[in-house]
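Just one chain follows, in the form predicted alone, and it is written as structure tokens.
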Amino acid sequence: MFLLNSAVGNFIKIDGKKYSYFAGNDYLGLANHPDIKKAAIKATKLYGVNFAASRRTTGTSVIHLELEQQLAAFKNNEEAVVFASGYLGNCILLDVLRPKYSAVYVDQQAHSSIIGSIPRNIKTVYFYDHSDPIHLETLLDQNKETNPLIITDGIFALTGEIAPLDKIYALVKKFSGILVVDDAHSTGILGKTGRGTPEYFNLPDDENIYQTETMSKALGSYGGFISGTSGLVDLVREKSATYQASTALPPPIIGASLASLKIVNDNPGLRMHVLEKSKILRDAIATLGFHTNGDGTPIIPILFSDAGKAKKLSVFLEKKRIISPFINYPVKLGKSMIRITVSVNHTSSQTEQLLEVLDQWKKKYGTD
């Protein structure tokens, strides 16, 4: 664990010392962005630091059904509901979605959001290999006589793969299932418009389409979200025990969320410029030998089959005042890995500091 003593940018303060900081989610460098820190000051300034009740009773405020708005607009849906954090999406559809489905399909890698969100009383659940539609099709085939609810990650969060949601969605078709996706690091990265998974797959508008999406991660601020039809959303209102419960968001967190909103709608050049920088970023880092992905998104990992190497690799770059995670975390990987990210921010004289880092270590380590 790393401790923090200065804003989250492509560099970082820990105890007073300034590193070269390839690792969260802020993709879109808007997490430190000066126009959504004034928002989130104005923002405190009208309505206070919190709204002190939950949104059925009087946490609702005129900003909140502005942010709404605005998030039903850049998804192109009827309507938005916004709530607590992107951790509670998954819970909150799979439990309003509830009559819709008799089993799940879940990835093997999927997120732990989406496996604690499974309903209690689901008991036909499955786990299909890493994104193997071919699996997933065997599994469905042999258990016609369920009503399949079939749920995955878009961009899966430590090694930046997208699913193949094309496949898994002719899938879905095929045996007249619903699909969820977790697009939580793919709204505004991926799709013509930042719009995620399913933009960048040029799937058709479909109401058994759900996704489940988040503002802290490309969108700089915090707290989840569900777009879609005015049906689906009046759903969550009136269903959701934990929409219902929950606090609303606070002020400064409404005003951040409008004004990133408004600097992705206006700068789409950003995402394209994150996607291109992380291209030449992890060619590079293939072309030294070390195992990654191909995937086109800003996460990068460096993969090794044994954990203690991948351990020895992020001290190596923190002692070289770069920081970039070893990962240890709740999911079925069956490798270790660092975990680089990349930002739009970052400069070419850091990326090329972690290249020649990286280099250094595999002329003393290797790359296994």
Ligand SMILES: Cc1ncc(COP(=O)(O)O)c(C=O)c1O
Given for the second form:
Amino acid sequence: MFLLNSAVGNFIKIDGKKYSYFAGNDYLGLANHPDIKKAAIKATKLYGVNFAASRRTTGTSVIHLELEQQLAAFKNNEEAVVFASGYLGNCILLDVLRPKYSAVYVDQQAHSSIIGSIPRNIKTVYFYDHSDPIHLETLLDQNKETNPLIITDGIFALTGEIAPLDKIYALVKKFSGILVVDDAHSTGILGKTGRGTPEYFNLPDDENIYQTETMSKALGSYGGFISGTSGLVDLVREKSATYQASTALPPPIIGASLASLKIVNDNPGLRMHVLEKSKILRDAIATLGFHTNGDGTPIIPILFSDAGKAKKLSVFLEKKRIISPFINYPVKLGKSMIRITVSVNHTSSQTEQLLEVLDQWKKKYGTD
Ligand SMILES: Cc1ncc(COP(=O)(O)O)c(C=O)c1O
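Switching from the form predicted alone: structure of the form predicted in complex with this ligand?
Every chain and every other molecule in the complex is listed next, the one we just looked at coming first.
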């Protein structure tokens, strides 16, 4: 682990030295955007740094409600509710939906916030093979659980793969289940208007599709949210102890989120550009012969079967002043990897340098 000495952007500083940064999740380059920083400062001047109360008691402010309205409009949903983090979104949703399902079917490589949010009182949890609707169907068929809940990441955090949501949704219909998509990495990135994976697959508006989302990645801010019908949002406000008993999102974050949503809404070109850049870089990495995947999101893994190799590559890159972390993380991958992420602000000379260094590595150590 290294200690940042600067804001994150396409470059960062560590120990006062400049590095090219292909890491983190600031896909749209908003985490250090001047308008967003200004909005955070303005909100801080008006409201201080903390409301110091839960939303349920005295912590709800006019700007919370404004942000929730803006998020609902962005998502084309009736209402939205914000809370401390995307991680908590999975706990909150699986908790309030509990009366609607009797068993959980989860992707084997689901994010740890999904696995950690499966309620303890659930009798049966089935892990289907990663992104494999055929295995999911077999499990659904064999077990004949009434009201299954199927949960998956929209974009997988480590490998950047897009879950086959169209096929999964067909199974949700066939088995009268409900679908929960953790779209932490898809919000602002996938779909015509950036609403995430269901929009990307043109799934219909269906009350049985739920999303958990975060403002901490493409939106460059912080905090989780859920949007949907008024009934769903009321359920969160009325039934979720996690929502009710945690301190409200702080003013600078709300100010920042409002400004960032405006930028995302006004500039659809941002997500198109980051996806274009990602595709070009991914194709070039694959052409060099590295093992990656082909889903075209801003997350580009380089996978190795030899556990030590990914770590060594990350160190090699760092020596050339490029940061791209070795992943040693609580998700079942079965392979070791470095995780390259693309920001819309990366310049072509940065990506050329990255490719050049990868080529040097390949010539020395190979790609397996
Ligand atoms: C798939 C996924 N879900 C949820 C989260 C948690 O979001 P947050 O950082 O807003 O708590 C992450 C963050 O790493 C993630 O990758």
